[in-house]
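Take a look at this one chain, the form predicted on its own, written out in structure tokens.
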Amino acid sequence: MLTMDDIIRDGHPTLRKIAEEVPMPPSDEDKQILASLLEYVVNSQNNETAEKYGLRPGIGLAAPQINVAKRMIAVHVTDDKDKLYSYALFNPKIISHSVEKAYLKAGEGCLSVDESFPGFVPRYARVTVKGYDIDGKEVKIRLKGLPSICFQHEIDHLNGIMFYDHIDKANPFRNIEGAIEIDR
């Protein structure tokens, strides 16, 4: 079981690497790593488990965050209608996105970043993501709202990009023209 001790922190070189594609069909080792990513985010949202193991709550985790430079992410998040998006994907890619932008009113955080980086992180309002599930079957998901932002954040990790790279350094709370403000 992954704990906070397994999650590398900001400044570690793996977080800035471009992760490698996972060969399909996935190996048993890669399946195990992917399953452990999802297990962490699910466990971290269970108050009892999180407290027992000292897990910081998260809605997504990417393999580079546990020092594995491979294209794997896990997301466990609900949208504004309480629909659960629980996915563990190999080689996820954004295959289309809206022109319209969105951002989280409260800003973004990251399990690999201990300090706070206040500011708006512009993201696409809607994305379509294609990837492969734990059995190597292709999956295509259309996302908006918080799930869309979460997937973009995790996919950024696969490309060595941190959420704060998107914040306008000169004016962190600058109005993002025509963007949807997401309040959660």
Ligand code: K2U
Second form
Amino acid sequence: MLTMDDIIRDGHPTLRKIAEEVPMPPSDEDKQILASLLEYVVNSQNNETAEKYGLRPGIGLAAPQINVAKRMIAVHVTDDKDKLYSYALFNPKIISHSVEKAYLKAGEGCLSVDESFPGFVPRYARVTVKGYDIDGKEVKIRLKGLPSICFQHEIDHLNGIMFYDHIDKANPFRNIEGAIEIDR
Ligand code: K2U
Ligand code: NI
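Please move on to the form predicted in complex with the named molecule, as the form predicted on its own is already shown.
Below is the entire complex, every chain and molecule, led by the chain shown above.
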């Protein structure tokens, strides 16, 4: 199982690379890597397991964060209606998005960033993501709220983008015109 020792930290060059597409159908090795990402996120949300192995809780994880520059993400998060979004995807892509923006009132963090970077992270309010599940089957998901923010945070990791890249350095809590504030 993955632990925090497997998660690379800000400054490691892999976090700034563009990750490679994963050939479909997926190899056994790529399936195992993808499964390990989801396993980490689920384990990190189990208090007993997280405490036993020193896992920092997360709602998502991308392969570059374990030093694998391949386009794979895992997300395990519930929305404000307690609907669970649990996905492990190869080659996820935002195929459409709202004009409207949204941001987390509490700002964002990252398992690969030990320090905090306070400030609003503007993102699309709603996105439609296309990807391939662990068996290589195409999936299309429409997202809003915290799940939408999470998928965008993870897909950013595949493009070498860190959450704080989106924060206005001059005015981190600048009002984001017309955006939805999400109080997670
Ligand atoms: O990619 C990662 O580093 C995992 C992040 C993903 C994330 C951060 C901010 C907003 C959405 C997704 C971790 O989940 S950071 C910890 C966390 C836990 C619960 C809610 C938000 C962030
Ligand atoms: Ni992150």
